[in-house]
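As a starting point, one isolated chain is supplied in structure tokens, in the form predicted alone.
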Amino acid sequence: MSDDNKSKTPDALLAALRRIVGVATEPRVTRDDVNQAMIRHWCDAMEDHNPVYTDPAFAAESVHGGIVAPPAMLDTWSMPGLAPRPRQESSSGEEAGMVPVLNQLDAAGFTSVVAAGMSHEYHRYLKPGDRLTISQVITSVSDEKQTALGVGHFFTTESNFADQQGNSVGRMEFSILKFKPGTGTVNMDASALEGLEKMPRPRPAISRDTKFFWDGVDQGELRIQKCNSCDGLHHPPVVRCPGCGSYELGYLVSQGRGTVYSFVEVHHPQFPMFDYPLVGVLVELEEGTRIISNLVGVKPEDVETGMPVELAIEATDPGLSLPLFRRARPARRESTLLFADLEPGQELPPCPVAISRTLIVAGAMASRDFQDVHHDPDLAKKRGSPDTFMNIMTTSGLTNRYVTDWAGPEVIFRKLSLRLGVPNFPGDTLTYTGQVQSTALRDGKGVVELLVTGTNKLGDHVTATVELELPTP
């Protein structure tokens, strides 16, 4: 099959892949119920604390009657893992869904695969004990393009879910851009890493008195020292209490928590060891005493005096942690917002979502997803991406995370649909913000719709559409 589809000229192929075009699969069982290890896992990832997946007395007395799976799992429970692809056919015989599709792409050379966009419809929430058949249908294959990954071709899919019985709970359309490394339009390498080798910054001078400060970041901890005799904190440490003069002093580990006291906008000189821009700030932590940091993640316009913000203990070069801050994420809502609290125009509050490598790679292995481009740095930069990247499943679930985070933990999700823009590549920070498209009442139920963006260092990762089921008085 490789030989012969590396022969084949762009037509050829292109008249292959869309005979598959309308043909659906063989509804086919998922290899594993929906259970609670697994639920488990994804909560784990997301750091989604949501009280209906995970704790069955909360979940027992809410609207579901039980624990149920993030709606945003719909599809890992179909997700093969690193199992070999399974064959595809249609009840004649015939090769169909995305299978044939990506053995025909990866055979002529379109070896890179980046999703484009995910809509998913929730017809009801999966419980554990669930077991699952999914039937496929390419809907599209489009022409050979060239993009700014490089020269490929967008499908989509639409996988309908449906359980023991044969009822529907759910359905999705998938978009899908395969392309040939090295054939795009913009150097992504230079892009993408910008910024990122770059001079260190200069150390600390580490001394007998600060020496349990910098300990302290080593470990994930902000130290701040206290007097022993008079509980007084001090920050920059000192020799010697200036309130009751006393060389007894120890430190507590701080919460991390505080609020912006002060702030500036470093402009001008610009030196190669610091990113830009660069926000210098003073926070006065909820402990009593201040200190001065950077605030990252943040754009410089959106920063106020007062902004909640919460500790973020970062690498910036292999030989160097320090304890910065970025804006604090939203407490967690504990009791569900009703349809006449909303109306359009209403304004979510932002929530900053650190993209680290753990992150990404747990996102990856909770959705069931073992591309490489997700957790290989070295494999990832031969497909064509300068690092490893995250995938739409762990958007899609953050996404789930941000939205009930904000209206509570027994919102009904009816659809959820994702178009993604720039990657999002570890050591960026993730900001999601939302609004109230429209309200609706549909057959006595309070339907909303929301518009939520997640936009990091490069732009908008993600533009989702979001409607839910609101209870009503």
Second form
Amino acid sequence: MSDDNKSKTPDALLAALRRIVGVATEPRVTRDDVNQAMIRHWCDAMEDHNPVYTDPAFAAESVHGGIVAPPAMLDTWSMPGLAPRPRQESSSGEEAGMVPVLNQLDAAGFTSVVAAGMSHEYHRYLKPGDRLTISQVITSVSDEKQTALGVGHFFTTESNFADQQGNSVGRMEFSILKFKPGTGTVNMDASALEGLEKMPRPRPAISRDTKFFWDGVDQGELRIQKCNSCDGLHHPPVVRCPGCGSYELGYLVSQGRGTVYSFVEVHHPQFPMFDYPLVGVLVELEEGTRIISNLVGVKPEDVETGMPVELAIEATDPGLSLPLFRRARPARRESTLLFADLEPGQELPPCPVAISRTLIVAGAMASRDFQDVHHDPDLAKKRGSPDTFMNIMTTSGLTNRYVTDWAGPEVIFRKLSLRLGVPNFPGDTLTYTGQVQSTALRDGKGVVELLVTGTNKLGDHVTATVELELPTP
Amino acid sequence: MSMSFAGQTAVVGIGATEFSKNSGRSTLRLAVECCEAAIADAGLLPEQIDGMVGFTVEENHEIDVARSLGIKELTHFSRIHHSGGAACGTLHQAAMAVHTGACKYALVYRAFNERSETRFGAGVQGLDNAPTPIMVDFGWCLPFGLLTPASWVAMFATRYMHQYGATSEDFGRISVADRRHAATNPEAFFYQQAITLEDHQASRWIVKPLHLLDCCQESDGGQALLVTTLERARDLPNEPVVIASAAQGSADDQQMMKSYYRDDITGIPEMGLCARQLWNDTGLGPDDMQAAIIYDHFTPLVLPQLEEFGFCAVGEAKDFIKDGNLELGGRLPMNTNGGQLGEAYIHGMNGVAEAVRLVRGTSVNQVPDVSNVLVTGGTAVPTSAAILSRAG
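Having seen the form predicted alone, please provide the structure of the form predicted together with its partner chain.
What follows is the entire complex, opening with the chain shown before.
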């Protein structure tokens, strides 16, 4: 901590903040009922295809008896939207809740904000038509802390959600850091973001015979040369079909699915335009040809011959798109696991998530989070971040998706608790892994606890514990 | 395919510069020095040389080398493609030329400063992306960071390991054997520097699964050979080393260093094609070879070469090696000069010269009773191979 008294948070401010601790806000009714449109936006953004959220027929036959909202949306229903921060006060008119804390810290120069963690408890799944009431209380405000991001204060809130009958449907603890931009111990300018600003990769030389391939890549397609006469596939392209002699050569658009046929891990020599260790891979495409590429978002030690991969056409630097591959997203389980299927130590299959700008923005909008750091790169830089980054609710949604895709559509979430580490910046790949921590029968219910981790190339982005209820015979 | 010049031509002279990390002189100077030595070894004079055969990638033109050497008239000159794959292809070309009478004495050479000037292993870079065929071909790998021969060869190695259960130790045994042979060869880079399998395993990664000690050292140096007809050879001072056969091979769906699209990528069918020609031309077989010079720029591709020539069954080279067959005193002493891993990397031409010494009986690691030596050219490219034999 600084010795310079002038830079310290004034005692008066800290005292004012701490007066808000423990004062509950007057219950506020959320702006909208739980509704199918917002659920659909959320599922689109998260690419969550669980039919209990969007397919009325499937949902009616399910354990829920009808459409439900993804549990991780809990706090989305109470978000204020793009409107100015609402007033928050207690029933007796005192300042209460998060809004006055945010306002006072903003005024004192602590203008940047990041979520540090959150914990959801779900008492029941929400259904379209539910109208929630939220009451919030600040539970703690920390002393001034020097963090990697900057000098700031952590504070935590507890929110309680009740339905139209006054019954509790859920509870949330939320932990936030408000900090002064530019006071961090890590250099968060653009050059700190490995891989975003670097020398361009070597350009492919393109001849009139290979132009269709690279044009395709620019248009987001992987094109494989196909003989129009005999349907034979050729890669790299030929000018005359060696199978039948035809010069009539076209192409097919690959579905982008394949397996690792062979791979290498480049260590030496290293060049400034690549990230190391670099995995070079020979992918055998389902269509039947092979292609040289890179495997991204997979630790070199986790690469195996035969591993399923999927195409990820990415701009590696401005003006160059390449057909890269990442670990294939595991197939979504269609019938839910049984409690008896699980035992501690069991691993969940790794699952990649491409962190695109679209995902970051769509996830923020779907969770009604209009913080500029999640959609405006220039303002994100002003607030001390090298780029826009994913909001915590999108991380919750993706974690929700990862676990249900593995466990099946009718698994019930009881708790979802996240701690955030390094941010998710555009262009990276978040890879989830998980493990069953414990299984127990409680009141006849099969309760399973998971530890889930999501890592990107900067390190651990999220560490989550998840409590699930699974069907027992 | 039958080679009508089989057994009718001979290597009569060999000559080399020293092999070093920095020759300190031009590659033209290296080429001229090694050629002069080969001509002298053959007991010839430069003005008797009337044919020259080189590598397409050789930067010194025949006419420049000839001018400095005092070679007067050339009635044959030709170049062979595909880098180290040309090693025995040059013998093949020279043998055909002298046998047909296109020339009487063919000088074969390769010289470069591959260590101090242009290193392949430094990675292909800085070339423009003009759509010449070679650059279009590089377009399939350079953007993905596969810029070096090590990275291209490693792709074959991983698949071979996966399919046949070979391990890094199996590759390492080749390196250990080569370095043991180099340790007693004063001309070798690694003279008196034998290694253990533990050294191999502890050496740093270049491109996994290749350790540093799976990769040859890039070298400066030159190596030349002199080829003429067997009839003329008998009038020269050295015992003729007969080119029993030489062959070139390029196989179906052949690509430069990246023939990754064949049904199976664990074999080297272009080397198999060379093997079939050699065995057909000579009537010899694996059991008739007393030693072999197997192209070893990277250890993993030695294994499928042993299989293509039938020294062992497909997928069993690892056991053949583990059983000590490649050691001095073994079934098939290999790379008695130290190979390219131990002596120097001169695009396989120093290996051809070692095969000549083995037949002459002058190797520093001489194998007893040598009648026939197999020597192979570079792998993962269109390649070549030859059998050099004692004159009957």
